[in-house]
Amino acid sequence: MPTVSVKRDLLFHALGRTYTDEEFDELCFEFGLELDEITSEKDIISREQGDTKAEGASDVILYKIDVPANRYDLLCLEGLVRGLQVFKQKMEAPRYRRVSPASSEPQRLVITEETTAVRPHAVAAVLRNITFTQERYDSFIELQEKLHQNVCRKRTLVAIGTHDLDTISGPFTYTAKPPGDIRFKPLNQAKEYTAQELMSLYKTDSHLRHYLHIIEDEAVYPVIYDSNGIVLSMPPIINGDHSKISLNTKNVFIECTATDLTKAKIVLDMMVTMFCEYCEEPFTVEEAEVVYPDGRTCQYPELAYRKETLSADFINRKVGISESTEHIAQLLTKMCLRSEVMSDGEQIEVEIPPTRSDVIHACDIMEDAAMAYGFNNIPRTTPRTYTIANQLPLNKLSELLRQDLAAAGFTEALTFALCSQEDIADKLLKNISETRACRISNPKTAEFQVARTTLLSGLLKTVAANRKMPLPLRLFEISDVVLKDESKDVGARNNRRLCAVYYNKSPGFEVIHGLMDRVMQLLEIKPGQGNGYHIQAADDSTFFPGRCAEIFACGKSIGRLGVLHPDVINRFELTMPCSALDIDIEHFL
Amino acid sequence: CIPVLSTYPILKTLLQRVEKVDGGLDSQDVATSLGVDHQAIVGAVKSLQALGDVISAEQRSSKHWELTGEGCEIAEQGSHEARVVSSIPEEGMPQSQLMKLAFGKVGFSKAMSNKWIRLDKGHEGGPRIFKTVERLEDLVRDKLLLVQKGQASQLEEKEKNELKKRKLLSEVTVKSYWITKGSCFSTTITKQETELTPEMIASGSWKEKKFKPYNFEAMGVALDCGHLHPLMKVRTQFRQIFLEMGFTEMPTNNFIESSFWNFDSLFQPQQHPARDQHDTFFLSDPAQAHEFPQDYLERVRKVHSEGGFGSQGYKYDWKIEEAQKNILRTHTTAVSARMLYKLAQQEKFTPVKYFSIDRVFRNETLDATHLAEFHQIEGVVADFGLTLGDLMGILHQFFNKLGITKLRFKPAYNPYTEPSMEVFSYHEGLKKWVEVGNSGMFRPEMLLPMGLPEGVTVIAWGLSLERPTMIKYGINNIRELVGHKVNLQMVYDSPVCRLDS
């Protein structure tokens, strides 16, 4: 969930009133936001770097507000204020308009064929005659960063470049070139670098190094030039220094390059709708023309208003309220979804503005109606859905056996389903290839290399962590292991196991054997061949030679029991003899 | 100290004596008057004390005079000087012969100074001794006899000191008990038993016996028993709650899931951050799932990339390769998706209530409250015409069973539910609202491609099992609750789980 940091007093000024922290927290809650933290720059620096560093830092109070991940329109002060003011019916939602330049051709961005391989999409727009202040400028930069981190998926899907239009001249060319052929002075650097040099320069940059991988291995890098060959940007890494914007910039050229065109359009719409209120003619955005390699042209930003028609009954039925059509239309209008009751008095025509890209279905509109109504004002009802409960037979069996294993004097352990390869192979004197283990491709540490194929290693690690406890230790676990299985759609399946260990000064084979007998008794299986159970000597590298037996029930092999091999004891850093029982209980369903 | 039978007569006598006196008596005096060793009386006192409040005995100490070994001999046989006199015949005795007697030397000089004998040095045959008195008063013996009878007080201090000087008397400090009647005084005593025995039960003798009181201050013996893990105890309770509410358990025994069922079927776009390597465990072996319901997969592809079922869709290039990627499931909702798809394949829709409590996996940064695996609790209800109010009503009933009565709901975002609500409960201890779960209505983009009828609404909610357990058992670090590093003592000591109390 993205967090937006806004200056409290600036926010209250824009909202036209002040709130206590509690009041504002309440307003946020109602609106689906969360006032996460009340702090200041000074507090933040002092917490992260110590009091001395914080000296002289601003102690202006900041509100850190958590915004839902799909509400890109609330990621800056401008958007938050607009959303809340409309919600509180202090203002009407503005209408955003795309306009043609007054006295010239629109700015053009020409996309060349070369971009197809690396980053094929681009959209652009112009904010004409904008007035920045320090706060507006900071917010403008901050919104780009927030969009980059969220909807742009860390610049992989979309990268935003903003430029002082008066320093460059169109038409602009979006192309891709071999890194050695790109050379320019990047933002905030003193000299020119080739793209190759930049990639190594930014290897150590705490911020930019995270984006290098997006194009690093490509044969060509994306780049945007103006008509004089000046580099605007090398997306998604860095802009040129030449066209950088400042507080004095009057005309802003915004380009978004992308691997996902839908997201690019959304991002461009967000950038312009949030800041066009500071243009000479507020809420207007000057169009730019994008020319595709095939000659097709498109005007951006789209700023599309879409209409949906739905009935008041639909909303009442889904939410569980009974409001008039008029009232529901009012509720929706409070959420920036301008709504009108249609002539039949039942249908509502809802207009979805370009800022609400999150509204893609009638259910999204229904949610906004419920939010505006107030979730906590909805009567809580009990559905009449009549059903009979059933337990999953495997879980029912597991629950029953757990109770009786504890009654038999064994204590339940709860160990991890993920572990290292060593845990299930080397330490148990097994070869990993015979374990049928599923492997994880992206573990952060060795603890998460594989899904366990046995419960035994987890139990032995539990014993190792509890060597100080009085002996004997009697532990069990009934849980799932995971095995590769070609017959399943995902190529693997869980297997429910019962595993128990007895750890003492003597191996206690008779104890673990007794437990096995008890389990069979609980499962109503009598000793004997055929339909009964019996054990017979078996070879298993995990166990001490001659001290391992295979367990057969109803003619099928269901597991093993025996005294563990001294090398297994050692590898789990244990010192006493130990016997173990390991059976598959799915046979008893 | 159980009274042994041989001490019975003393106990009885002692009790009879105590009964007769008013103020109480001294153990030392009792010993003297009974003519027994004082230690025997002390033993009797201790035995009686062990029987409860039969007597009360207060320890005190006193000084008294006692005969030495030599003093005793004198009291019996007379003083050395008296014995000298009585051993001399009328014709006298040679001095050398007298000196050979044990008492000779001391007796000779004392008898001489008492003028009871005379020495004839010039007697023929060596010096010879003759007695000068026929009858004598042996005062030393008389005094010692007085002391022996306990009447030392009749002697003067000077006399006693003189006898002490002669090492015939010594002054000793005696510890004794002042014995009085206790609140349960009785002259009859019964032997105290420690435990009831099968013989007593068989013979009925327990009826006559007195039993030694137990020390109820002490702890009992630690039992040698098995224990259930606290997290599993809480799981059992949650399972019970769902069963009480008529929910059927889903088969969640498939940790490995395809991205298709975990994400795509839930209308979670392929670029969603949850599908990132940093958030999800992907598998390298088996890396891919094969076999999907083909027509359903096609509908899922379409709703993502082009929209449909009333939706705009996400309008991106949906790739089968992303859907095939195997992962460790990030939520049990993957199983809910499979179950709802299965439900949609029924000839006629029937309402269902499902639940599950099982492990899910996240490739997250670990801290005191986050592990790479945890248990998710999930409830799902599918029926025609369910409302958001119904969801809140069910949640109210569910949380009521956990003892949580004050709930409120905050709008939230979740890719597969709309509306989505975070559930908050008022924490009386913290005096604030804390998040206790997440809930919502599954999106039509998820349900309609499965083939569920248009009017069916599916409401669902989820929470973690670990968090309420940590609150319940007062555990701050999740590693102290789950995994092999837990202290087994914590497992041994964990109480039963009653979620509503």
Contents of the next structure:
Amino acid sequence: MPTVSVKRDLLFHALGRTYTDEEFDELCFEFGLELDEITSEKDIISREQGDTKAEGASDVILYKIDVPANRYDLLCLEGLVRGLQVFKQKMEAPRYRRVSPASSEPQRLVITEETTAVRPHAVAAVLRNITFTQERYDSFIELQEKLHQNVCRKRTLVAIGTHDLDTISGPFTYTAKPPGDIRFKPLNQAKEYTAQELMSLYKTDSHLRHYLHIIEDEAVYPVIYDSNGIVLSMPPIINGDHSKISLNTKNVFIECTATDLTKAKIVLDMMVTMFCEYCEEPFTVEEAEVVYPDGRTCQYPELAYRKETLSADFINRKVGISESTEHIAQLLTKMCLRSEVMSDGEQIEVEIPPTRSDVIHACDIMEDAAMAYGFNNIPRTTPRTYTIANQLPLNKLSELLRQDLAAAGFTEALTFALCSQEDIADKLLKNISETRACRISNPKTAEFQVARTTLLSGLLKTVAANRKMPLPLRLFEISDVVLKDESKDVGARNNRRLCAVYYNKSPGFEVIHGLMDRVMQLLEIKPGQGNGYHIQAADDSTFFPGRCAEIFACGKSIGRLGVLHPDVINRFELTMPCSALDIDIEHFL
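Target state, the form predicted alone; input state, the form predicted in complex with the partner chain:
Chain alone follows, minus partners and molecules.
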């Protein structure tokens, strides 16, 4: 859940009254939020960087409020205050309007065909005659960052650009050019750079370096120019310094470039609806015209209102209450969903504003009604269905085996389900193509490239990290591995396995063999052919030649045990012999 930090005194001033911390915590709960922490900038810096760094920092009390991930309208002070005021019935939900410019044509943003290769979509709007204070300006910038991290998916889906309209002139052109052909002075820099130089410059920037990968491998980079050839921005990386907004900005041009047009519309709607109350004519937004490469034109922002119809009986049944249609309509209106009872007295017509993109289905409306009613006010009832819960047989077997392996003197380990290709292939002397591994398409680090196909590599890494512990080291793990399987609808399946290792000055094959015998004894499988279990010599590159055996139970191969190959030991940075057991326990269900 996103966390919104707001200054307590500023929040109370906007709400028109003060609350104790307990009262505001209760108000947040009633509205479906959570007051996560009460702190200050000084406390945060002191906790993260030490008391010395915190000297001189602000002591202003901050409320950190957890907001549902899909409530983009609550990511800033303005939206939070508006929602709470409507909820407390101190004001009616505002009605947002798109208006045409009073004395000229709308601002125009022309999209060229070259953008198709990188970020094909763009939307735009104008906040006309807006008045910023320091607090409003800070909130405006912070909302952009919150949206970038949330619905924009760290700018991969949408990137927001805001510009002082009085410093630039339309029409604007959104195009894409080779990096060497783009040159401008970026935000807060003293000189001009080419796009190539900027990518190198920002590789060490703690903030912007996280977004470079989005376009750095593309042949062309997106860029927005005004009619005089001035660069407004190079999305999704940086805006131009020429058009940066300030406290004195009166007219703001907002553009959103995107790979997802629906998300772009949502983001633009959020930006303008949250701050249009500071315009000379509150809650109005000046439209902008977007011209597509095929000649189509669209006016933005959409600020679309839509209506849904549902019955009071549906809400009463789903929530577990018995309220009149009129009262349910009032509850929904408190949640910024204007509602009216229809002529039949049973149906409710609900108007969903552009700020509530989270409302997709009738169930979302029902949830808001439950929230406004108060979750603590819903009467407790006995469930109508009677079921007895049971542990999954596979999990029950796993738990029983864990207890007995621990009793046998082995310590349980819990290792990562993701690992590098090297861990499951090269280090185990195997070819990656033989492992049936599922690869991660865009791994964050080289450590997490594939889903593990064996538990052995994780246990050996655990042994390596605990080399200084007294010998012998006895470790085991019972967990899932992931294997490609074309017969499954997702192309892969989980497989529950048991793996154990014994690390000491001597290989300890007899110890691992004894552990296998104990496991079979617990599973009530007797030694022998047919319905029993037995081992036979096998060749496996992971194990020392002549010191590997394949395990058979009830006529099926279920795993292997043996002494690990010295090359495997070395590749995991170990110095002593190690024996291992790896079996599939799903065969015993």
